[in-house]
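One chain comes next, on its own, written out as structure tokens in the form predicted alone.
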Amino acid sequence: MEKQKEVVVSGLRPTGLLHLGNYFGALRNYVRMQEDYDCYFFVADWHSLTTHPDTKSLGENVRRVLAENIACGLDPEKVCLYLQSSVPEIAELYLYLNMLAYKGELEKTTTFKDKVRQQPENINAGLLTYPVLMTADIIIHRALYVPVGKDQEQHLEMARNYAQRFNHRYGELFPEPQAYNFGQELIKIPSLDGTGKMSKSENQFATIYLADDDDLIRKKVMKAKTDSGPLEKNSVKPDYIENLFQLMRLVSKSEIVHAFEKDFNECQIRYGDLKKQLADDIVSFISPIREKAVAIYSDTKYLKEVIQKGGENARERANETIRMARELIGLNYFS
């Protein structure tokens, strides 16, 4: 008898273009996991409404995210690739979990406080309960692993809490989901200006998008913040310089990184050369993904088939979970 694969769930919001941070923080692991795990990967279109209530470009963004997911190596024959809104069972589980979530703890969430500062005119209930919906996304498939970036660690901790609360109150149903990164440290990809992380919809000139053309990539990298170089041998790199080296470690050959590290440590670093090399290596990395994504994006029939099949498969497992949840809660009054 074949051993049942462990379940993995993760999703990306269609709030803008995917970028290098999405690739190295999530998509790279998605691709590695599809061979050995039962994978459910979704486009979080409901989540996007919390911060992007204007839906004029939502359809275009959803199709682009799907195309870029597949272009990065996800195989719809190996994973369940679907839209969050295609699985209404998620919304039902979200309702039940909201009864186990408390206003005080939700208001303390780092991402909620950040979003309140960013959009003070749109502090909606969906924004407040974002971690609850994220929990529903994960545990609707009774997932064990979630390949997330470092910025999602707090949400995942809350997901474990809500799963525990449900199990304690109603009976054992949900495993406690764990972050998964193949034993490596969770990655947070810095922006080129050193002021934060790369973003799908903010700080656009300091973010490298998978859709950027070669010239734009070079222009962005060459504008990255540097200084006149170290004054003492083997000195500690400033954050904005370490950021460039971190990007180089991801996209460049190890001997290239080593050579620039050596130059820095010996106070011989030429940042113009480093940025030119980094730009070339990012171009080499991104251009095949971009070209493949453009071809997939234009094939609407194929994308529709992928989403329909993925939605059906996702609902099958979600239905099973909701049936068991209703039973445990005691909502089957005449059974």
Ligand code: TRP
Second form
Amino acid sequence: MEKQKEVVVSGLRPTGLLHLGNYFGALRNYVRMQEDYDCYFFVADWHSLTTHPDTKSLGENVRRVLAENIACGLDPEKVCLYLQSSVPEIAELYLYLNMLAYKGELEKTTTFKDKVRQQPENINAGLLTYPVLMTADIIIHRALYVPVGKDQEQHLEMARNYAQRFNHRYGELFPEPQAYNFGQELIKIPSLDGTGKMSKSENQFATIYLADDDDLIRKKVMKAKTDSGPLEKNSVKPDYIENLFQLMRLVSKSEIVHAFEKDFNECQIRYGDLKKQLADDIVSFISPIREKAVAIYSDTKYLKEVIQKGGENARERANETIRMARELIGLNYFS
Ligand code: ADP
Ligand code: TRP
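Give me the form predicted in complex with this ligand now, not the form predicted alone.
The next block holds the full complex; its first chain is the one shown before.
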């Protein structure tokens, strides 16, 4: 019998345009995993309501995220690509898991504390239980691996706790999901101004989006913070310089990176040249993706078909899980 593939789940919120952080933290791994795993990738539209209650641009963002996913190389014939809101079983599992999640631990979550600072006027219960919904997204497919960036590490730890609590209380059903980056550390793509990470909605001029045109990419990179260069040979790089090298390691050829490393170590680096090279390499990387995304975005019929088929497949597995969960909890009173 053919060995069953291990299950992978991950999601992106449709809260804005995708950027290099989403690509290198998440999407690149989705694409690498699609051949060898049973993959479920979705647009986390329910999650976006926790921070973006105004749904005026939600539809457009959902279509864009889908188009960008496919433009980056995800093949809807190989993976199940769907909307979170197409799978009501997730909401049911979220409800059960909420009874196993404690207010104190939810209040201590880093992302919750950040959001409380950012939106003090809208500290809703969905925001508090964000990690519970995320757990439901993952374990509804009984997934083992979750390709995400470093910022999601704590959420994954919570997901393992909730899966464990369920198993312990009601009986073994869920594997404990692991954050995944091909045996390597999870990554965080820094913003170009040296403060924090690239993000969909903050730091827009210091974030490079997959939809940015060539000129804008060049402008953003050329504005990145540098200084007048190291004064001593083999110095430690300041964060904002290390960030530029980190990006370069992802998009440039290794000979090029080595040459700039050498110049840095010998105090001969010219940051203007480094940024120009980095901008060129980011442009070469992004422009084909951007063009594909535009074409896919305008093919509404195709996107609709993809999402319909993905939703059906996702529901099939989700339904299996929910039936088992109900049975274990003891909600099957008359069978
Ligand atoms: P954002 O934080 O920009 O709103 P999401 O929360 O939708 O993006 O994140 C989607 C995926 O992209 C997650 O797996 C997240 O870990 C990853 N991600 C987001 N920003 C970065 C970043 N700067 N570096 C690495 N991964 C990131
Ligand atoms: N919380 C994730 C983020 O902000 C998005 C997300 C929602 C997710 N549900 C998920 C990621 C399940 C992986 C698995 O990036």
